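This document opens with one chain alone, in structure tokens, the form predicted alone.
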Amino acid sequence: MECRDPDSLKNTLRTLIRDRTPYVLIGGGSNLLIADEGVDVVVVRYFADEPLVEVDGAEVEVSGATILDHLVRAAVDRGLDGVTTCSGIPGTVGGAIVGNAGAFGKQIGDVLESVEVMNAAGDVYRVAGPDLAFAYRRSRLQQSGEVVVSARLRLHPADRAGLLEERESLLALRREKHPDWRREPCIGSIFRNIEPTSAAGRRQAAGWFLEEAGAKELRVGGAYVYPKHANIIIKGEGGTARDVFELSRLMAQAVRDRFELDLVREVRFLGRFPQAPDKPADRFF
């Protein structure tokens, strides 16, 4: 089920939950791995292609459907800093939230004022940005179950010619290091950056540990490591979500392997798989 607007997201999961219908709720899909056997459950999609962004002065209120980097555009275009580090970023504005999505050392979570919620029995209010307990790529919104209908950015003014330098400089970067999903399908990385609470000390790279334990190296059926970057895996010809899904394992316990670190996988399986990374269930979303 597609929903583009925040009325119909609020009315479609409304109507689920009246009629007791299991569902999940994705966005853009870009860091989601599904089985390759599907799912039993009904699929709501919030996403547009058309960004639903209102500006008022250095406050932008923005629907959780709308793409990240069309909001990035939207506030470059009106001299507004605050997310321009965010560009090229995949996803949607409500995942973006739900992970505390960002890059060079700024997130998402730092510039949100409020975000409008629906929760599991269909209630729809707002929590301010302190109160979704926000961390290096985590929320609040990631175990509570509840849904980003939309949410209000504080921005701030900024030179508009160099927001628009910096952007094209951030995109050409992501081209140089990143595949195209259209040519190499990727669910973007596939683990999170080592924090600074972990045996490494400080916040590096889950990439820098992938490359020295040597998984670039490994393949399983169709998937195999991009050679650019060792935490995005492809799947190539011939490949499947079951292929996806073992690699990332040996992937991870390469790592664990060579220095005694447990990686934290970044991206979402849906549907039923061998056995989660960090989960015992067969089965999760």
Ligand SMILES: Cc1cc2nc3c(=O)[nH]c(=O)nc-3n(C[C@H](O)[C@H](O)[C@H](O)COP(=O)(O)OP(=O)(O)OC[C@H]3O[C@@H](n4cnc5c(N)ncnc54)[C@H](O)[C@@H]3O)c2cc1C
Second form
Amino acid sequence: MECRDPDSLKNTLRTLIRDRTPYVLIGGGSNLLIADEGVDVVVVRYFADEPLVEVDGAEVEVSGATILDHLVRAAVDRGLDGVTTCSGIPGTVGGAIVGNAGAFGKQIGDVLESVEVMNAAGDVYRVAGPDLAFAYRRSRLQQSGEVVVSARLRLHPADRAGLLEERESLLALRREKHPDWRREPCIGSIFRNIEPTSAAGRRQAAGWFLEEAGAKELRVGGAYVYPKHANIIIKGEGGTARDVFELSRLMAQAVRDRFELDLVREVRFLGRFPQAPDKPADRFF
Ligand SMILES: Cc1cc2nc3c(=O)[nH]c(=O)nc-3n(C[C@H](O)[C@H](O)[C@H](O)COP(=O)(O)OP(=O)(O)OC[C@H]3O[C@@H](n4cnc5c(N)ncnc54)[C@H](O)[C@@H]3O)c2cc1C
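For comparison with the form predicted alone, produce the structure of the form predicted in complex with this ligand.
Below is the entire complex, every chain and molecule, led by the chain shown above.
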């Protein structure tokens, strides 16, 4: 089912809730590995090609279905900074808020004033940004099951020409380092970066550990590791979700063997995948 704006989302979800129909909500699907057999619940896609953005001074109200990069473009065009570093990150505003997406040390949670959410009972209400427990690629929304209907961001005025220039250079950097997901199917970084173990420590790129462990040499069926980035898997010609899953397992194993380090997955799985019963759900085997 497709919902493009807040009203259609609210109506659709209320109907599903009333009829007790199990559903899962997705945005752009840019961070999801969907099982080859599909999913045995209704999938609601909250996604819109047309941005729904209202700007009042430095305050921006945006629907969760809006493509994140469209929001960035709208903000930069008006000389507003705060989300510029999100330039080129695939997916929707809703998906970005749930996973606190970001790049270059900044994330969307930093500028989020509040969100309008709907819970599993169909109630709609606002939650203030600081109450969403944002952390590195985390928010409380990942556990609460609340759906992001829309969001209010507080941005700040900045030099428009400078922002446009910054955006262009970030997009160029992405083109150079990341695959073009339209031609080379991928779901971004498979594993989370390593969080610091001391206050002085810095997060370390999972890609570095993967590269050192020889992950770039690994391949399963049609799935292979992107040659320019060891934390990204490309589902190539004839590749399946199962190939991607198995390859990610080998990658985690390679890092464990070399560094005695357990990588934690960043991407989400939808549908049935093998699980090792003795490990927490978000750990690889
Ligand atoms: C090439 C590439 C580069 C990437 N680079 C980055 C990067 O630099 N930084 C970064 O942070 N991420 C990056 N990603 C990952 C991805 O783009 C982000 O995680 C993105 O925010 C996911 O948004 P989405 O709409 O596609 O979410 P989806 O993949 O559709 O969903 C992700 C999760 O969010 C939930 N969800 C989605 N929308 C909503 C909503 N409205 N309300 C409640 N829950 C919702 C889904 O149920 C699911 O659990 C990259 C991905 C790719 C393919």
